[in-house]
Every structure is written in C-alpha cells, then in structure tokens.
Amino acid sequence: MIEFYLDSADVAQIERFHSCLPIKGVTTNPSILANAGIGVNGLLKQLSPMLGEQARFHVQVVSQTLPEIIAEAHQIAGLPYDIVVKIPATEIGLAAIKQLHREGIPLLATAIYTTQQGFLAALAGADYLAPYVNRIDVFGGDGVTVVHELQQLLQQQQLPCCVLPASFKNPRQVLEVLQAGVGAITLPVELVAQMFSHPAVPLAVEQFTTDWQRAFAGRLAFES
C-alpha cells in the first residue's frame, strides 16, 4: 500500500486526520518547522505517541558542507525514531547520499526539480525521491510529468527508490500523480481537507437524515 505522508509540523492538524486516515508518519523540511514554531525534537517527541511506533518521520539536514551534511545526517539518524534523512539533490548532496547510502542510513533527496536530477539522486543510493509538482509548473515545467517520467525510469532500470511526490496546489496535481503509481505521498492538511470536501455532500446526507426521519422518527437503522 502507498505511504502516505502529511507534509507539516501542525501537531492539531495531524492528529485530526490520523484519526480518520492510515497516516505513515511526517515528513518536515526547514522551513515547514521555522513557520510552525517548533524544532525537531520538540515535535517527534508529541507525534511518536500519537502515531505509533510504525510511524515513519522525515527529517532535513540545514548544514552546507558535505563534511557537515554527514555529521548531521549522522546525528538525525540517531534520533530514537524511525526516520529517514532529507537530503537536498545538490551536487554537495549527492555526494553525502553516496556516502551515507553505504552507511545504510535510510535516505530521501529533495527539493527534486527535473527528472534527471531525481535519477542522478537515485543512481546515487536514495531510497526516496521528491520532486516539487507544483514548483516545477511555476518555474515552467510539468511536474506531473516528471513524477511520471521518474517513476518509467525507476522501475525500468529496476532501482530500488520510492518517487515520494511533494509540493500539490490542488487535488487534480494528487491525483495525476497517483496515477502515476508512485509508492509514495506528502500533502499538506489543507490539500487533504480538500479532497473528501465537496459541497454536494453535506446535502446529501442532510436530504437521508429528512427523508429517514419522515419514515422512521426517533429509531436507529438496526432499530427499523
């Protein structure tokens, strides 16, 4: 089965829709963590809990240099949870997933703008890559098709990588993807809510409520 991420630190937020969705675990970056307030640590000590111990949580690097990038990743690795180490797809960090991969530290390569440098990253030992769907079309590309073209690319040269899409504007770009039989997914909660909203819904289930209460007042369905 897919796995399925939620791309925040909203601690609210995650566990509204843990509750109701097979929720993998989180996936963070910088920027995600400095916007919502709240470090590393400070939020995988609220989620490990609440998620499980099978929850999977990804964590991105903030050094520069590869000899910094490693010693970082080393520590992140470190963590008592299971957790994936962030990578930028540079060319410093292609060079610290060749050398961490060999560690066997589990990998994932970002910010992932063409096809070709998700599969550079691939060659290089990431177990996940992430291209930036909706980033990709504002610069002028088609993110769907790179998530479509990597996805052709991995299981042609049978690589063992998981394209873990990120960065969606609507529900179609999710979708789209899907399709595409990624093994992988991160949204924000506000893209979740999104896609079991539709404002047909709520008539309907107010139209069944009526009609169910003209016919059958006061009693259950196993009452009737």
The other form holds:
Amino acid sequence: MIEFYLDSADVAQIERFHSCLPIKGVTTNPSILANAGIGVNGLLKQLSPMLGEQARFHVQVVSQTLPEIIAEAHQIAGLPYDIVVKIPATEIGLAAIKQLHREGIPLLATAIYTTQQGFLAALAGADYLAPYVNRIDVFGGDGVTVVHELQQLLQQQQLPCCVLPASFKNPRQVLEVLQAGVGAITLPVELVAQMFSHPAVPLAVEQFTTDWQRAFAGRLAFES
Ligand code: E4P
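Given the form predicted on its own, state the structure of the form predicted in complex with erythose-4-phosphate.
The next block holds the full complex; its first chain is the one shown before.
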C-alpha cells in the first residue's frame, strides 16, 4: 500500500487525521517547523506515542557544508525513531546522499524541481525522491509530468527508490500524481480535509436522516 504522510507539525491536526486514515508518518521541513514554533525533538516526542512504533518520520538537515550535513545526518538518524533523513538535492546534497547511502542511512532527496535532478538523486542512492509538484507549477513547469517521468525512469532502470511527491495546493494535483502509481505521498493537512469534503455530502446524509425518521421514527437500522 502507498505510504501516506502528513506534511505538517500541527499535532492536533495530525491526531485528527490519524484517527480516520492510515497515516504512515509525518514529513517536515525547516519552514514547517519554524512556522509551527516546534523543534524536531519536541514534535517527535509527541507524535511517536500517538502514531505508534511503525510511524516513520522524515527530518531535514539544516547544515550547509558536506562535513556538516554528514555529521547532522548521523545525529538525526540516531534519534530513537524510524527516521528518514531529508537532504536537498543540490550538488553538495548529492555528495552527502552518495556517502550516507553507503552507510545504510535511509534518505530522502528533497527540493526536486526537475526530472533530471530527481533521477540523479536516485542514482546517488536516495531511497525517496520528493518532487515539489505545486512549486514546479508556480515556476511555469508541470509538476505532475515530473512525477510521471520520475516514476517511469525508476521503473525502467529498476532503481530501488520511491517517488514521494510533495507540495500540493489542490486535490486535482494529488489525484494526478496518484495515477502515476507513486509509492508514497505527503500532503498538507488542509488539503486532506478538502479531499473528503464535498458540498453535496452533508445534504445527502441529511436526506437519509429525514427519510428514515419519517418512516421509522426513533428506531435504528437493526431495529427496523
Ligand atoms: C516537503 O518535503 C516539502 O518541503 C513541502 O511539501 C513543500 O511544500 P510547499 O510547497 O507547500 O511549501
């Protein structure tokens, strides 16, 4: 089954969707954590008991140089959770991915804006690729196409890497990347709510209640 992540540091919202959906884990980036005013340790300490031992967390390095990224990745990977280390797929990031992959550290190449960039990250040894679907669109590209192309290349080359599309602003983008057969996805919580909301749904449910009460007032289905 697809690995379904929430791209969020909002504990209440993560709890809300964990109660109704099979959440594999949570992805974060430095901006998400900064905007939520919570650090990695504080967040994972709250989420781990809530989501359970099988929960996976994707945590991004903030270091800039290769030795610092490697050292930070070691520290992140050493946290007592199922952790994937996120590294931006820059030239230095690719070097870090290549080195850390040899050590067996689970890695996600992030900030992917082109198919070519993502493909190189997979060759370097990334376990996950995070193409930024909406941000690619904002730059005049086609985020959905990038996802489809990456998925096709990984399959053609039989690379052991999973496309985990990120950065969405509407449910249509989500549907179109799911149709590519991606193995994982991460969604902002606002978008998850939008995906199961439709103005016709409450009206339909209300009509069922009205009809039922007219015919079987006060009784439940199994009592009718
Ligand atoms: C995840 O890895 C990305 O950092 C994130 O999804 C970017 O989303 P945004 O474009 O909505 O900021």
